[in-house]
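Below sits a lone chain in structure tokens, taken as the form predicted alone.
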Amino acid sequence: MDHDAALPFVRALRPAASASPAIRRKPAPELDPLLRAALDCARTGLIVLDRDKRVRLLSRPAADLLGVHPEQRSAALPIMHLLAQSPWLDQASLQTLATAFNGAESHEPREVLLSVPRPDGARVVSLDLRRADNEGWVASVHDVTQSRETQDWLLEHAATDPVTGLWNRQHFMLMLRDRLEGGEAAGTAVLLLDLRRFQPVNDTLGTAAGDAVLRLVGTRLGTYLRDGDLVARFASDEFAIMVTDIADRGAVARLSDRLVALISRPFQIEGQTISIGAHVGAACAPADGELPEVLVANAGLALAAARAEARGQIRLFEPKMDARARERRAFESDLRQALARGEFELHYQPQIAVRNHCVSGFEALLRWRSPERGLVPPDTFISTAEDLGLINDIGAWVLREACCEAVNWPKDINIAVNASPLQVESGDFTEIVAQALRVSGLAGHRLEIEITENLLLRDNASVTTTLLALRALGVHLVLDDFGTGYASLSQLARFHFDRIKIDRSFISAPDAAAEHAAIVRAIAALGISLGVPTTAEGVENEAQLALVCENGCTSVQGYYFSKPVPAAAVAALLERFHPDMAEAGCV
């Protein structure tokens, strides 16, 4: 029977506990006291259906071995839906359940295996399932871990994946290892293939679905590869091909460029038509690795390069893809470390006032000083610290430190701190935030805390509590780099943000310089309009000055007043800039 058949039946099994009180529980018809003893006593375990495929029997031995809690035998539901309140029996074993029960509607036996992971102990359970004339359904239900029949099953099963039932990893190397050891390692080559566009079929049509659609690929990769190649599946949705008696480089890439267009045509799950993709990476033996697993490594190195790429489908494995990793491990290894070795600090950049060019508050911007690279520019690293997971413990420091640094200057000089939207969804911004403060003295309303319009677009409650929960603490909300994002007037009113920043591409690009200058004077209408100030950044001479000046801006920042400067140099900016030095001459 197709797989995909008993998707319908097998979807959503595991209810809710609401949802329970909706099913009708009907009692099955008593049995003679007696009789009921002696098939609890039994060693065969025995399920007994009725023509609608609900439970009339459910002896005690088959509950046991299939999990199933002694208070649920007496209730008459489809045997699916009681079976699948089982604790021990997995999405596997259920699939498997299910296409052998959709199908049970012919008068041959069917028999299942399956592995039930009891806390005793891991059992083989074997369910025999055959018609009972024209009234329902009987299983019978054996413990068979110890049969030299499970013995074979259970070592085939250990070398297969349960979903799709292709190889599984640790198969595939090993037969690759056999394949590159016994001398046929000249016209080897590994594939490894992961989907594109995946993971919104398991969010929107569920894990169901979803296996569904790796159950046909696995299908489609098997028919058209030849009888010598070996295909498995490593990861959720990454497989790996070995290919045998390959010409060259160019035969495995022709190759990898047909399994993509195998792949790209539309799957039918349920009546939908799911449209994914594809990315490829390739190595061949032995130029690329005469191992398996430098093989498989240097096949994953190309398969990320195939991923960055922005069209990037395909690619073979290079010598300096390796040399990037390495160097991408020794970054990676230092940045780790660079939190706890001091090696992070911050600058500061003014932002100025239109109207007097007085200095209002500072921008703080983290830096990187290693000692073997230097300092290092946050473009540089900000996005692997997210990819580590770094980002919340880096942000907590930098939001620490420019609140101390902050509080020691005049009272009505503003300090603004950079958040990642992985930081403001973490669950514990708001804290971080307020220890911050705590631990500085800084008044709330002298933090800002700038966000980026992308953040807005992920519309869940976190966000949006996060925001609220800073706005009750006193603390400023900024929109940077306002104008290169989605973000919409709406969103602009619901958060009341008390800054807009243009971004500096508006100010500083020499091409389109009309179009630009509408679209800065169109902003700065829009926060004069919403009562709230914009700032300019990237403003680097007098004619940008001129510009968001005559466009309404009421604040600028950039290298025309000053570049970022280490705290130690801030008091002299105070000095040139403050409020207080204006009647001094502080242009």
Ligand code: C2E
Given for the second form:
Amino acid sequence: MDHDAALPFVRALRPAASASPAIRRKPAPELDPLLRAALDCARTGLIVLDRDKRVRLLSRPAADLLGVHPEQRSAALPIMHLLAQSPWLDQASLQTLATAFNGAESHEPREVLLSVPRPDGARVVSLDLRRADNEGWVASVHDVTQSRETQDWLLEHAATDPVTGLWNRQHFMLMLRDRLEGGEAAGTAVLLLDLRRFQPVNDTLGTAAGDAVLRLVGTRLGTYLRDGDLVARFASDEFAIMVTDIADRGAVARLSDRLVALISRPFQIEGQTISIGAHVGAACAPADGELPEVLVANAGLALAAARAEARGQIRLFEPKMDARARERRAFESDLRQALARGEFELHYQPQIAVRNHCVSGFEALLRWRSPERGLVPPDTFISTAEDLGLINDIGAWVLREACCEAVNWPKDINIAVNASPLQVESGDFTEIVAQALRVSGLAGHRLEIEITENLLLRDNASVTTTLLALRALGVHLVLDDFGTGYASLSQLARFHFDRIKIDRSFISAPDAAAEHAAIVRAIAALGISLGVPTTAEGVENEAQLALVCENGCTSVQGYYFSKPVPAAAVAALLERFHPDMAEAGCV
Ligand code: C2E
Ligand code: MG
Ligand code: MG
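For comparison with the form predicted alone, would you give the structure of this protein in the form predicted in complex with the named molecule?
Now the complete complex, all chains and molecules, led by this one.
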């Protein structure tokens, strides 16, 4: 706004050096000296105006705060003439004051705030103007600099992230709401940017270096964006950017690409060169959301999709992402209730001894019979159950159910149950296993617990204690999917497994068959030298059976003999593969 054009009367009022001769002066009646002294000592300044808005009294603190010369205090000038002589009040302040005094005819009190740039430091002055019946007006004048500074400080610190100094999430959401509700949704986009490879910086160089990287990322983003755009830090390594006046989705995608490139340039921290990267997910208003929460949530879905890509990628929100997120939420909600609704069931797959082709045990494999989704395989829901904290309850059910089923089988037939690492680490796993054995009456040595080798890597004292306690119950420990994880041979020796299962990828992969045969041979030989039986998983045909037999595996499991079957079909398999039940089934 052009203040000068709006204020011709103020400029006209400002006298060159002294008061205009055209101004009529009326001597003000003398005040009681005590009253004047009291007013001059008070912390609050006072201005008293008569009906013509001429100054009847202007106390010393008021004169000091507004920059009125002491000699002018009793000049009975019109208030705006007097104030126009202040060297500290600029045109904007004078206009504010003129507006307040001109509008003072009403009985409503008015408060104006003035920024007064005094030579000893800028002050914020509040002037509170009220009507004194019909006799005139009174204005109290306060120095509110300190309380304003406190408020500003509080506002700023409640709104910023202490590490980077960028806005925080709350402030970002407020500003986004202002923009979307202020009719400026079109051309507004939210970009969520998430750093790649940031955790190793914290882990290897320390959190101070990590903080320095975050600050540099904030600075880079800040210098790159235009006026009106806003950068905030949302979470540890997640930043949010509100861009305004952006042409279309193509421009949002190009900007996202440029931001990824910007963050991918190396950073120099404490003499080290650090390379990180970024993913960006973006959502554009109003198409992708008219409410700030929706727009940010959709940018989050786009970011999740970008993260799922192998390298630093950008993704713009698409409605199908929302559909997928909804489906995921429904899946999780149904899974939470599946146990209580009795929707889990166990299927059993026989393990056949190579020596005599007789069944030595069954592996219990979990299925979820979902009314909406049909029979859901465990690979689809086990990791979700782990994420949702459901795995311990589900695992306890599996153990009880499997033991109760197996107790009805011939006494030389074992039952193998898979255990998630989270179950073993939970602290009460031994008790849960003991309970399953008690409730079912199954002998401990007939139960095998299958764990994967990655559990051994966790170097957790409680895992060792649990495995030893299980062994004390007589339970057998089986190392599942061997060859796919990262366990070392020393870890294998440390735990004295009762059986090692060779992962089916080494048995069934048609390519690189020679190398895989060598691995099968090596693991079987290892088993022989450690005195531990080995089971080959995933045997589907005669050639694979011949391979594992030749190479020294002691038992096999696979579709060649049987797929996992419901409990009711176990009896038929026992008839086929158990020596006591059918002599013809054994070699
Ligand atoms: P796993 O313990 O390695 O189980 C063997 C998997 O290989 C089973 O898949 C089985 O059906 C499959 N399989 C067996 N023979 C063949 C074959 O000849 N060819 C092919 N292509 N596949 C074969 P499933 O039942 O889908 O289970 C997958 C995984 O889910 C299991 O792998 C196990 O890690 C996990 N799982 C199953 N039940 C449970 C459970 O109760 N608790 C936990 N924590 N995990 C479980
Ligand atoms: Mg298994
Ligand atoms: Mg396995």
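As the structure is a prediction and not an experimental result, all values here were calculated from the model. Residue numbers count along the first chain shown, from 1. Basically, rigid core = biggest C-alpha set you can superpose within 1.5 Å across the two forms.
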Is it true that residue 44 shifts between these two forms by 2 Å or more at the Cα, once the core is aligned? yes
Residue 431 C-alpha relocation of at least 2 Å between these two forms, rigid core basis: no
With both forms fitted on the core, give yes or no for whether the Cα of residue 64 moves by 2 angstroms or more between these two forms. yes
